[in-house]
Structure formats: C-alpha cells, structure tokens
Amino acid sequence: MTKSIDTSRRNFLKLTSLTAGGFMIGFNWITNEVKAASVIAKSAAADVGFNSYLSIAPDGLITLFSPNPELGQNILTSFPMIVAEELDADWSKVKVVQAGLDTARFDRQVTGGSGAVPHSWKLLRTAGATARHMLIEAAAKRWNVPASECTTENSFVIHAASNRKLSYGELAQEACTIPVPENVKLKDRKDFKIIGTAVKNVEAKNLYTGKPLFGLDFYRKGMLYAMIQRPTAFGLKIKSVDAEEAKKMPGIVNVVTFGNNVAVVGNSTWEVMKARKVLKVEYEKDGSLESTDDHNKLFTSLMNSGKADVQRKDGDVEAAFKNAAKVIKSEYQCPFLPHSPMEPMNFFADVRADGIELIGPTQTPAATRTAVSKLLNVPEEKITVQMTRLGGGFGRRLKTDYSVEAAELSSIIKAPVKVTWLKEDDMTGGSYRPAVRYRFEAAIDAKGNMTGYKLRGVGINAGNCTRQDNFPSGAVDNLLIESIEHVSPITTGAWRAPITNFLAYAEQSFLDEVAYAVKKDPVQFRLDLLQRARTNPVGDIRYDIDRMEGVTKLAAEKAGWGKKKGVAQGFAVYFSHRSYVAQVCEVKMENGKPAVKNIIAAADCGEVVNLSGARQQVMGGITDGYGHAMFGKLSFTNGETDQKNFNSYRLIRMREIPEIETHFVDNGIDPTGLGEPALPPTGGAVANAIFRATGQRIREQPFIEHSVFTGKKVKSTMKNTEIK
C-alpha cells in the first residue's frame, strides 16, 4: 500500500541516509541561489532550513526533492540526470524522492506545456556544478595541493599527479566548510556523460513489479470509499433523491447529496460501486442540452456571421483576395474527444479542524489548493497537497474539480475519504478537447505565389481556437486569422497540445491543398514560404525561422522524400511549446484501402537529457496523435454522450501503431521541451500521405469515417474545397 509521504526536513534526512552526518546543499527553485552548506547532523537535523536538496550522505547516495508531478514524461529520471551531470556522480549512486506541494521552496509545480526540464535545467546544473565545486576545493585543502589539479569521476575527486582519490561520501563533510561561490563554471556540452545518453526510468522497476506507485493505489487505515453519481448529461440538475435501497447495502455508510452530485459512501469500492448502481435520481433541465447535430449547425451559422474577434491581421487583406488569380477555400472539422487516461480519476481527502490533508494523481497541486481554500473557506497555509505518480492526464488532471469534490465531501461527513471515478464517469462527465471547425483561404498570383491567407476558427467552449503567430504567419503580406467562440454546458480543458492539437493537422493539410493547386512539391513550397518570411518578414515572427528550416530539411531527407517507389509520402511541420517536429508519413494501399506503415520523425526540442525518455515522448506523442486523429470521436445526444467507455469510443490498438523513426536537432541550445510537440504534425503527415495515395483529401476526424475506408459516401456539413 502506499502511505502519505511526510516531505518535512526530519524525513528528508531519514530518506537520504544523512542523520548520520553529510553533505547538504539547499537552491531555490525560482532564483538558482545556492545557499550555504552545512553539516548534518543527527541531533540538528531539524534545525536546517532549505527550499529544496541536493544531499551528499556518507555513504555517497546523492538525492534530489523533485518538486513535478510525475505522470510519465519521465522528470523522476531527467531531473537527477542533470544534476548527476554536472557533479561527475556515479549514475547508480542517485535516487530523486518527490516532493510535497510547497510553494515557498519550489516554483512552478505543475506538470504541462512541456515546461518542466526548460524551466528547471539551469537550476538543476547550477546546483550539481557548485556541489562539485564544494568537492574539489575540500579534497584539495585536505592534500594541500591546488584545486586546478584536481578532477572529478563517478563520485570521486581524483588528484592524478599524485595518484589519490577521495569518493564524494568521504568528502562530504569537509565540503561544508569551504565558501559556497557566487558564480559556478558549468559544463561545456562536450564533456556530457550522462546527458544525452539513453537511461532507463528510475521507477521501471517499481512499476513492472506492481508497486503501489498511484493515487489509485493509495490506501490509510481508517478511510471511507466514495463513488459519485453525477448528472446524465450536461444541462440537467438533480430533481429529487431516492437513497433508501441503497443506504441498505452491505458496507454503506452514508449517502450525501451535495451539489448536483450524490455520493455513496463506504467500506470499500466494490460495495459503493454496487450501492450507487440502485439510486434513483431525478433530473430535470437546467440549460441547453445540445446534440452533435446542433454543433455542426452551429459551426455553419458562426462561420458565415459577421461577428469575430480578430486575432491578427497583416496588409490588404481584401485587396489581395479581390486582385487574385485564383483563391483556394477549405474547411476543417474535429470532435470532442476525452482524455482517456488509463487511471481512472481518484483523490484522497482528510479534511479536520486542524486542517486538510489532500494526496492523490494532479498535474496542478497549487492549484487544487487554492481550489479546496476558496470552497472551505480554510486558509491555503493549512492544507497540504502530496503527489502520488499520475497513471496519464494528457491536461484531464490540471483541472481540479475531482480533488476538490473529495475536499468537499470529506467536510460533510467529518472524515477521509477516498473518491474513485469510473471510467465511465470520466466519459460521460468529464472534461473534453473542444469540438472545432476551421475555414482556411488562399489568394494565389499568377505567378504561383500565396499572397493572401485567411483563417476562421469556430470553437464550442475553445476559448481562441487559432495560435495567429505560428506559420506561415509573417511569410504572407496579407493575411487575417480570426476566432469565434461558442459558449456551452459541455466542459472542455486543455487536451494534450490544447488548440494546436488539432489545428497543426488542420493547417499542415491546407498548405498542402495550397502546394498541389499551384504545382509546387509540399516540402518546397514550405522552404519557400520560410525563406520569404526570413528575408521579407511580415509583422511579428514568433517561431524560429532556422530551426523550423532545420526539421523540416532534416526529416525529408531521412525519410528519403519523393524518392522512394511504391509508397505515398505525406509532410507535416510544426511548431507548439517551444520546439519544432516535421514528419513524413509513408502510406501503402493495402486491399483497396490505405495503410500507414511508417512515421518518420525530426524533433528539434534543445538538448536531449535522456534519449531513451526523448524517443518515447517522440513516440508516445505520434501514436496518440495518429490514433485519435484516425479513431476518435466523442458525440452527444441531448447533451449526453453517445460513447460511454472503451467498448464504443475507438482507441488505436497495439497491432495498429506503425513503424516510428525518431531523429533529433543536435543544435546545443537549452531543452525546450518534449511532452507535447511531436502530437500536432501527425494528423497532418498521415491526412497528406493518404491523399497521395488515394487522390482524396480527408477533412474530418475521424479519418476512419471517411469513404476512403468505409468505401461508403458521407454526407458532410462542412463544404468542400473550393478553387476560383
């Protein structure tokens, strides 16, 4: 079973073998300060006051507080890595301990946006850097010899000349008492050992033996289970309660009403589960309950309306489309999807006078917080949040209306509690990718070249559903980007890569409209708007012009572009979270149908930490940008949803994932991050393979609907491409 992790500087010591005495280095995670070190000893150990540690023990075990959520972009391993790094330490001799929320040591606790390894990379090698400083100087004053003499190696401080070394333990507390500096030397990325090379996960071991690692393993002696029956569809209030049969099943404790939930609490999950299946709750209407059918009406109306915010707007955007020699007009539609993670959603709760106690899987412990303070009204100092391993979010878990329900419902019943969703309660209730549609338009010259670009988004609950400064914005002399939202009962959140997600595909594929209806080959025509907006720069240019080039060049000639036989190749190239990922489909026609076989994919996303983790978020990113974009689709009737569990919403299967290749940018510069980029070109690459293959473009997610696998005509909502 998993136990509440006490994060406090006493347990700390316990963890990292240092009651014995050591080595301790405290920095804080917003300004890189290193403050002094100190000895640790057994009898003071509580008296030391850091942000957060980087520890050396007797014994030489090196162990670093990670404050993010680890949900498997793999920060557990990439974090000591870089620390490891920049104090020569033997790889096998570091082990990181997460971190409880604390907002006073650390900044930016969350995990999203691809941030944590740009935001903490300096930090973390600015810490191992001055550790090794510390090192070297004690080695050196204890052999009277100079410090420039003196290397480090696997956790030791080598003197060569005189043929002496010293392991990091041995040192560990002399180094307390040399000056921490003000400024530290770091390394040139030439001598990177540990950096760059592939390392496996910290935790694989503990999770193919089946530790008790998540929040749906987290189990206190004493606590309740709780499962909780919300509306049936959005719109809908409850009406009235029945709870009588069920209060009489085995192991019930209490059934609440709260909100517009009703809870089922009890000894266990499996006997909440079978009481709540026989509460009778009565709802009634209270707001729109919309269909699928509505929403497509709805995109038709907004996109011919004359209302729209405008997000940017370069040149004559009217003059170019009126002088143009022909113009190109295409829409674009995807669905709502849901999250999926295979976690189902899950908190713990303890809620007492003294304060709340909150542990469970969340991308943002500040934010839930903050949540439960506002709800309970209880000061922000007296609630603690602990982070267990999150099994997936893809942006589910940045919300925080499942940790807060658990809050909520433990104040009611006056103790901890456990709430569990089923996965159906996460479908049917949760929170989704908006439902978008999209118009593009392109004013072509006689010459061939893009001289006006127009793109309209209509979103349900999108929020801007555009991004007006990635390409080919400031490449066009005239173009206009504009976004309506509609507002609905149907709850949306950020859905890994949020907006871009769907756009990339979007936009990847009207470019190659664009490419073919003036003759020009895809990549090409790419590299040309790229040089134009490089050396004619129209307004704002927010992505990097070189390393977008970079990809792009890269990818196509990895995967052998317009030179293979026997295959239809298909580009996308895009740029979303700091970094930038082309790729290149590769379909076959198999039976009549089109059949991905391979990806191949050029990341330039800074330095690679980890190469192995690199490969899988690489990886893991095209396989769920390619299944959803083929298989997804969540649909609703009267405001329900029409899938409610893996049996009826389509995920891709094992034998489905084609063959990925990964290639990275070996540029020098710092991470830019990982976790979500590579997801938006896929859509993109494989929508323009298939089109080379069947001369039929695909306009609609899920590609699996389209005629080009069900062989069958379906009737859009959208128009068609239009070509004047």
Contents of the next structure:
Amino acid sequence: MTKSIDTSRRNFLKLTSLTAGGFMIGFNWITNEVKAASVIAKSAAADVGFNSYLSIAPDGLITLFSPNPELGQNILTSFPMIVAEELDADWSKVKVVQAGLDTARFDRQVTGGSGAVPHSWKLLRTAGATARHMLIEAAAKRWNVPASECTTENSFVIHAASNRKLSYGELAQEACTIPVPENVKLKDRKDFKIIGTAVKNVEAKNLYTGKPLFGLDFYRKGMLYAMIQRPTAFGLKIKSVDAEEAKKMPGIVNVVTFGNNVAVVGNSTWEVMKARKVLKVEYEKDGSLESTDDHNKLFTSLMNSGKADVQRKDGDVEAAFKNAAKVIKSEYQCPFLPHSPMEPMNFFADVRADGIELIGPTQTPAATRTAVSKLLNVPEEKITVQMTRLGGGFGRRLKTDYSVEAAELSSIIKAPVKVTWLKEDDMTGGSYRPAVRYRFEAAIDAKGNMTGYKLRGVGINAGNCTRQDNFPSGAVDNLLIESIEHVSPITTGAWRAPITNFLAYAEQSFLDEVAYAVKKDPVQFRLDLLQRARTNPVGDIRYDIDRMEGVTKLAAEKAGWGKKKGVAQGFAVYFSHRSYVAQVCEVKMENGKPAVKNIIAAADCGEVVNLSGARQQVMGGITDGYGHAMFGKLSFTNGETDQKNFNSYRLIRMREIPEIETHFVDNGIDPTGLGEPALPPTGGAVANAIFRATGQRIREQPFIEHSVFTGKKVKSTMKNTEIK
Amino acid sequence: MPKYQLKINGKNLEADVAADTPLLWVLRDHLGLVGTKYGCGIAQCGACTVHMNGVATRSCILPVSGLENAEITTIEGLSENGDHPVQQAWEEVDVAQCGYCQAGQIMTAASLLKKNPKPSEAEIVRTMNGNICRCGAYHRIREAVKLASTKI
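Beyond the form predicted on its own, can we have the form predicted together with its partner chain?
Time for the whole complex; same chain goes first.
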C-alpha cells in the first residue's frame, strides 16, 4: 500500500514567475527538511526548486504541468483535471504541458504500479485549491469585500452581491502578493464539475494528425542513428566481431563494440539496418542455454523436491490435509511473455563534456538518470532527462537498459545518437514476464468446508511468484504459501500487473474447481469465504473485505449471474494495486468450440477521475488480459526465443475481442489506481466460463493450444487435478 | 545514390536514398514526416499504413524505387486541418490510449470509407483486423469507424 502524502507538511510556494507578472504555485520538497525553509524564503524564484503544477499568466492562460510519463494511461489528461477542478479553471482553455524530470520540483515521476493518481491526488487538489484561495483573496482585496462573499467559476472570481467579476489572468499579479494559506479547504465531491466526467485526451489533435510526440519521432540536426546487435540467445557472449564489411556500407559512420553490444552507427535508420545484416559476430557460451522443454522438466522437479521459501503459514496444514474428507490438487502454468509495446525501445543521448542530455520514452526518468550517472561517473546535476510520449510501456520501460546503452554509445562515439531497437530486438532482447507453474491444493472436510489451502509457485526469475496475503488468505484456517525461484540467464521484469497477471488466473480457476467440487455456486463460494474472513479472520488480512465483496456482488448483479439461459458464465475477482475488479465472462459454443462473447466488469478504484480514461483502462486491461491468456506464448530453444516478430507471436486483433461492459463502484474513497487492476481477473473469468461451457479446465496459457480449441490433445508435463 | 521524385500529400518532394529504402524510412528519416510509424517492419501490424493512390498500403515494405508515379498520402496530409471525418470521429470517441498505432488505424479506416462509405460491422472488423493496437482500444476504434461513416 502506498502511504498517502501528508500535504500539510509541505510548504507551498508562490513565486512571481519570470514571465512578467505571472503566478506559479508549487510545493517545495526541499522544505520537508526544516532547515531549508528559510533558505527558500530568501532565494529568488529562479534559484529555488519549486514544484510547479500550474501557472497563470496575465493574459489568462492557465498552464497545468503533468510530471509523470504518459504511456496511454491518460495521466496527461487526468492529472491536470484534478488541479483544474480545485482551481475552478475553465477546462476548455487550459494548456497542458508534459514536464521533464525535475526531482526538486516534482516527486515520484514514475509510471508504474498504478500509483500516480493515488499518490498525487491530494497534492494536485491542494495545488489547485491554494491558487484559487489566493485569487479570491486578491479579488476581495481589490473590491474591498469579504473573501467569503466571493465565488469562482470558469477561471473567474465572482462577487454576486455587487455583480462584479474578474478573470484569473487579471488577478494573477495581485494574487502573488497574498500570503500562502497554511491549510485550504478542498471541495466536497458533490461539487465536482470536472472530476468524474468523461474528458477527452488533451493530446487528441496531435495524435490524430501525426505530430512528433513519441521517442522514435525525436530528431535533432546532426544526430546519428544507431542499432545494436545483441547476443542472439540468453547465455551467450561475444567471441569475435568482424565489422569490416559493415563499415564499408553506405551511410555508416562507425561500428563499435561495448560489452556484448555491437553498435552500428550511421546517417539513417535504413542504412544502419542494412549494415547490421552484414555484421559477422561469433558468440560463445556464457551461461546455460535454456529451452522451454528444460523449463518444463525443471518445474516438475522443483515442484516435487525444490527447497521452497515459506511466504505465509497459518494453522496446521499437515493435519488439515491428513484429516480431509477430500483433497483437490491442481497445477497451472503460464509462459514467458514479451511486453510488445507498439513503439520499440529507443533513446536519444548526447554525452558532452558539459553535461548529458537524455530524451526518450521512459517510465522511470529518475532511475534512468541515476543509472547513467553511475555508469559514466557524471554527477546527476549534469544530466537532464526529457520524457517523450511512450508508445506503450506495460512495464518494459521501467528498465533502464535501453537508455543507458544509448548514453554509453554516445560517450564512446562522442556524438549525439538515437538508438532504435527493431521489433525483433524487442521480442528477443528480453525482460519478459517470467514463466511460472503453480500447484494448488485444497483440503475439504466432511461438511464441504475448505479447511486447508496450499500454494506452491515455481518461477523463472520471478522472485516471490505468490501474493501470500491476498485472498483467500485470512479465510482458511490452515494455509501454506511457498515460492521457489529458478535463476536463469533469461531476463525478466515487471509486466503490467506483475505476478498477479498470471497468479490471478491460476488462483481464480482453482477456487472455481474447489467450488464445483464442494457443489457450491462459485460466486457464493467466494462470498462465504469473505464472510468467514470478516467474522473470524485467520492471521493478517491485507485486502479490504467490503470492497472485494462490493465488486463481487456488483459484477454478479450486472451480469445476471446464474440467471441467463444459453450462455455459460465464469466468475473471477481480484485485488491488485490497491483496487478491486470482478468479472463475469460469458461463453457460447459455436461450431463445437467455445466463443468468448462478453465480459462484464465491476471495478472499485475509488473516485473515478476521468470516466473516459477509466473505461479505457478497464476495457484495455481486459482486452490485454484476455488476448495474452488466449494467444500469448514466448518459447525458447537453446536460450533463443522461437518467436521474433508479430508473424509468429500472436497479439489479439479486433476480430477476437469480446464485448466488454464496465461498471464502477461509487463509494467516494480517494482514488486507488486503475492502470493494472482490470487485467488480472480476466484469464480466470474466461477459463471458468469455458469450463462451464465444455467441462474442460484450461490449466495452461495460451488457451488457444487447449484441446477445446484445437480438437487435439496436447501432452502436458503438469499434474492435472487429482481428487482424493 | 539516386534521387527519387515523390508526390507526397500533394507536394513534389525529392529523396536522395538507396533504391531499396522503404517508404516508411524515407518519410521518417529524410522528409521529417514522422506521423507514419514503425511497428514491426514486416507488414504485420499496420502502424506504417499510408495511402498509395488512395489505397491503404504498408509503407515499411514498400521500396521507394517503385513510387515515382504514385500519389502518397500520409496522416499529415489526410486533411489540411486535421478534420477528416475519421479524425473527427477519433476525437469524439476518444479512441487513443498510448496512441502510437492510431495514425495507421486512421489511414486504414479512411481508405475503407473512401471505397465503402457505409461498411457493415463485419466489413469494418475485417478491414481493421490488420491493424494491431497493443493497448486494446479496439472497441473504440470500431465505434469511431462507425461514427465516421455517418459523417462521410
């Protein structure tokens, strides 16, 4: 859980902006340290770091700054909406600007963990409310009326009693002279005019007319283009490089080798691509060259005899299973997946004697700067990072490998350079969702109660591939959650809803198996477990029972759970990243095969900021979760991916989408994030609906390889369900 | 290197590039028209879609040498003020998430509607199926094409 910020501890700064008479409002992070406060008071505006979320120019132009990287989660629209709400700004006239990395002015300039809005919610509101307060005070002073008689609307301060009004622009200069309030009152949510409405993407026009917004679109006169040949398999290193022919190709400026990279540098992308093809690089073994077959064997052996890390243990699991009337045991498996953002990795770097300039698509600009600072031994103050728009991220751009290599290359060739990855480089170059196998076991007593629950997860570079405190922990007397990690040369990383993007599918499918085994309705089975956790909790409970129950009931109600004829329904509910999403999937049989028709979702993400963006996140998250559960598979032969591009790696397309219905719980709590939470439940809801339609459990992703779709039995290395 | 005379967005432009250079990279690296995107380079994703003589075409595998008599339209030239019915519909439906694939989606949709101004849903899906959207904005893309068809 992210701790909410205590905004009262932060000093607000008002600064007369350098643009004549403008007005800027910010929070100063430096003043968190008590001693720094006086320093700021004495400093000139230009000298101090201030966190500027908004500025109001005398001509009335309101500029709202959005400090977090935009990758499609629509933060560039929703952050300013929050400021504008409390400011009572005329939304149609505000200008939104993507801020660059500035750790003195902004905090947590990260896109990840569905955390931006929950983290900055109060901060952004307070920024808007503070400016509004000062504008009102300025107007009241000029009119010589009590501030309490003034109201604001659409970037105007209004004094209704005397029928007067002044624009924020007209008041900007005077507002600067008003003392910054210690505490400002935030709006009651019933008075929200912008928050909770469907607001269109502020970048729409630029996106739909082809303006340069993305990292790959960045160009600077004199920059060079580069591509890097990296090892063709995980577990290889360079033995020798023959670049003679490549160097002679037209437009090629240089070929340099650093680490296991061979960089071809030239005057255009195509020339570099062609020259790269004639490079002769020999590799030698530097680690194990692993294949998917090896991983399957490894999963089996580690599952049976590996040394596990115990993540959570409640009660006496051994006794529960010994005394069980029935034991249900099942294994589930998910493959590696690449992130596949549509825009491939790329970064611009200009390493000069006087400093370093980095420009490109990153989810973590601060980490990028730190990594480059360390590698090149240049102080962070001398490094700037400008974020472009990201053509998708999905976790891939939390890593700094592709920005750091650009900086390293620029430092070697002493020239500004943009490094571009081909789609093949993206898909073969790593940082995947890890492959995992899970074994679930449930002990059932004579009355049909789940008295014991075991989960063992084995993952490849997955760390702890369980979420030990998630549901159903707390609802079962005797419980054991363990994980085992195999360390591999294949690189892995966070992939939208890390761990839960496959764990939720496995767990929600298994709980469905248990519900059927004890002859309970799958929704009621979960509600009973939640009730158990509420009335008689076992150990620590880290999820909110009411919120989980709320989305469960809402999804079931909206989908007409159990009441529809002619469709097979499947249910799943999951808590991730502070939010709760339940889904009902509906499947019909067509030509003897299951066809996924509808997914009805109920989400509790707290306050919805932008209804249009929130719906997108739910629909996109479900489409993402469904597409990858259905089709996604990255397999390996001797350390090399078998899939290289979209001709062999299948992403979901328009023809395959189910209809999606989204509902939000309106409970008025502060936002809890929505970039990821809609994804995890989807695989489980779909697999459970397919079971309902076909009687077949799908225990492995991708679903499309299952006999319900192919008509052919595939030999699995996993243990299928055993019922004792 | 040879010089190629190209007609792009109604203008006569010249590119001094190798004969096998795909139009995509001529547009992006040599003519500064970066609205057309690189996605896969093998004509699988549709991010690079432009119009060649009015027909949606994948520019990533289209060598510049064969284009001297072709009229090319890119996203930048689809309309003068960004108000082509498809662009308007995209704004109204609020389609984009990351937005990277959207130029290609818009060009595919515009080409479809030029040929078939009132496509059925099945025709829309069949045509748009060639364009990948990794963010999964397909529902809104489909809705926007339908909306655009009412504006043409």
